[in-house]
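Only one chain comes next, encoded as structure tokens, the form predicted on its own.
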Amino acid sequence: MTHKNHFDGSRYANDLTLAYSAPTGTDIDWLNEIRQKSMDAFVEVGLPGARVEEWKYTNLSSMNSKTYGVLEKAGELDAAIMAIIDDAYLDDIRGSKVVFIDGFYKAELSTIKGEDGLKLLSLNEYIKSQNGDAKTLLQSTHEVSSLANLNSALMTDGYVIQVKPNIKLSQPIQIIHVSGERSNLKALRNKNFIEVSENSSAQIIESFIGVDNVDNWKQDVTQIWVEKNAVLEIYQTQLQGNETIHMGETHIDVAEDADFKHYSLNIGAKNSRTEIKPTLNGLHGNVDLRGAFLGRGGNSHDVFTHMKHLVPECESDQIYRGVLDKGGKSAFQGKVYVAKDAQLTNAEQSNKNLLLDRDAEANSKPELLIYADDVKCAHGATVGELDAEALFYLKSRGLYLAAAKSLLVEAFIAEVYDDVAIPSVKEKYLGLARAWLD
């Protein structure tokens, strides 16, 4: 029975038979059992509606009138797809490159560099080569939402990244997801796993790109473990097509003395929702979340974070900036939970939004749930227009109005990426923002 305030999702159960053979080309009993249990759990709850508090700004009602089917294989490569991949690839990064087309790993377009201590496989390859470990991994996801259950039921591929103890990867890993015309009215569901073991470090650059005028649904779920004294940095860019529904749900376990950083830029998609859910469960853990979202002409961006401080002496910092032009809409929902025993927590959260047109909308909903008494927790949220005095000053120095606006907006966004450790990634973020402004 569908839960109150949710849409019925039973029609998606019809796709299970297609999904059974999609990952490996053959049925695997334990995997099919996971799929069936996940689908049953999803159907029990359904798609979240606008009356579900965490989904109040992400309208899925249009999805209730249609079904996004399962693709059995990726579309054929063409010049447009190859151009997208070439544009997304950063030439100065010499590490492994992993390419997914329509949700399926493409070995012929990928380059897996052999590095000591690194295991990098598509999820399908991992299931084939490490059956028992794969079963354990696929059963490890915690705090499962209804849409995460749908992902587990109908996933077609994904990736597994495992960094062994005491290994510092010499180069970032680049992951590129491309959706083409063949994905119209299809859902592209990947399930991903990242494990960075004790005393190790890794950097991941991930891009999501799609063609315009294709109505598809990209829905990824990622589980991450950052072990004791490990460091993981993730840099994501979302440039999906103008009719795409894009959803990413990421769970992160952060251990003692571990450091997790996540940078993002959302520009594309008709509707995008980014969920980041870190859990600090080791002393002196640190999490930094920084992102920007730019919207106009029907774009809707929703960023939802849920930061859990479960142990003492951890730090978290969140900085998000939104720029909305005519017809753009955004929402930032940032929840920070501090457990009773998590004394000496330091948690900060900031969301600022610029409206470039009166026909734009920005929503901000910070939330602090603090059950400890010796903490430093703060949040700030603003929605406003460009400073009139600053515009006047720049115009008085000879800049045209459009150039003055662009300069102020770029400075507003640049604060998010001040600490980006990879120069070409930082320039990519700012270059994409400039192009959007122009």
Second form
Amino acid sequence: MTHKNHFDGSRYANDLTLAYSAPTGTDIDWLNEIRQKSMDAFVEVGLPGARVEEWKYTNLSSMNSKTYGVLEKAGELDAAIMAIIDDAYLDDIRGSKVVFIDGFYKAELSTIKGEDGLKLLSLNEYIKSQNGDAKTLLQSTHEVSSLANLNSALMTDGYVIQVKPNIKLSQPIQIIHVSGERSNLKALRNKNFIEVSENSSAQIIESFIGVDNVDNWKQDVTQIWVEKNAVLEIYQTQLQGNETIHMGETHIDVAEDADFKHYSLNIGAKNSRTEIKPTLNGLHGNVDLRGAFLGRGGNSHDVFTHMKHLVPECESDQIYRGVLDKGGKSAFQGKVYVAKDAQLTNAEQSNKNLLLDRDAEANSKPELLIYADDVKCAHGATVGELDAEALFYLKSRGLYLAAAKSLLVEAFIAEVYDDVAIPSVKEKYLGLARAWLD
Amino acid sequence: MLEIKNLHVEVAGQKILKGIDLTINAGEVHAIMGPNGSGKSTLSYAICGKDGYEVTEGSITYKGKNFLELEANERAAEGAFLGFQYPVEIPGVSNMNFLKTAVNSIRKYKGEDEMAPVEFLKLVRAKAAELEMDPEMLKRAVNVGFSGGEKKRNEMVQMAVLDPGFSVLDETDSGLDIDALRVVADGINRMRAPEKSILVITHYQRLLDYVVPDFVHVLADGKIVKSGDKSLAMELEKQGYGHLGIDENAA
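Right, the form predicted on its own is done; let's see the coordinates for the form predicted together with the partner chain.
To see the whole picture, the full complex is given below, headed by that same chain.
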């Protein structure tokens, strides 16, 4: 079965050559082989089209006529770029600051703080400094999607975070991805790896930001391992420019007694697509996914989750809220798979959407594939409008209509960020949501 | 203070109020009684500006301002307060945040600066204490999980904090036990002042034992059919609406 769409491989021949040497400065044979193999695998399938169920709400046809080539190096830093980095940076967080400009790690903007048991570096540095390990790591990814293959073929950088066993990182790591004007008509592809070893814990705050009126394609693929009894929390915000296509695909292996939490807020970009695919493969693993997406004026946000319960007695909980104003569109697709042996699974999923205007669209599609017979699986999906009675109640107390709406919308999404453990991150989420409403 | 003249109101194309004349002067407490479906709640919503309550004829003026030209929030900022029969639950919004936003919205309308947080906190705590509300309830989401009595007490706290010049209390007494009724009555009586006026809407005479009105009006089929002093309420209690030739089950 092929779903060839929009792209043929030959248009990428030149890009592949560029990708061979541009990021690391020199050709590396084993890496080139991985790139070539991945490209072949991508060309075999092509871009997913609307007939692929997982992509039915995402229209990639606007990408048809565009190449989105590989960018050889990051653009110059200007005042505008520096200002949005400052905006995104939380200065009360004392951990490392990692900045990517146009998909390339920028050492001069980053502050890597040495901490016992933490390895934190860019993918290119990792490839250059430890050839053998890097090869193993890059070959270890078990991507199946054609877009993940395209990413492996053409990625230009990324990050590697490894936390050794029995290490609790004292401060969260902040990662800021910025796309500037040089990335116009280019694709920015990063490949990232996070490994939190046995009995360790880490927090990562990741922001995706960009300037307006730049037609680019940001595509990140991240492979995560949360090992036995380890804890990983990720806090993402996406505020890309208004012409950006933003895609993030994250695969997470969750081991025995491990705990993975993923928070996200999607506000920017022309089209955003967030894919989160946790695999619970150890007893008593826990996954919490929390996210909100706010769209208007041609924004479209897609969230696709695929929760795989492969072993018994694991828990997963998903809470997603969408708010769509005039011209906004969203799709939430939440797949939960419970294998035959995964008895006593407890899997919950909730997606509620609020339409603030008649010209707004929210799609919600829970999909439960349950092959075990002794499980608790709950899901709920709603699409509604603001409660007129509540609005009048607030107005009757003196609140202006706009303030009343803001209060209700804020309350609607607040649940998503209730458990955020870092106060400044929680405040950032709510602040961004408030700013979107105003 | 509040002047209603020949008020006609339609809801979804249906004529509900059919010519109400009512003047409430400063310092006065008026009660409107009437059977279900007579238009009591419609009158309170029309005064406070709820969407969908269309005034087809007549006028509502408060302190010389034409209320019909004002949004619900502007009427509130001018000094009108509506105590709801069924206070709305608002998950995710704390009572405190709600009150703060309300107080500052009204100040904004009046061109005043926001109230200092410390001053606001003192005000709310004082009013909650006067009305014997557990301060913990101020942190909870507005009316969520509150009992009927707690919701009405919450209405009284809101009224006390906002300190309106004119309060309409729409069947605030319905469904309350005697203790809760006393709380509500106490809340209303605290608002009595020479410069303020109050309109109590009720089905039963019971509340009027505690909040003694200066005037009582009987509403039936969208019109005031009889007005009098507090003895009218007692007469209705003894003899029922039928005595006035009103079909109690008209709705």
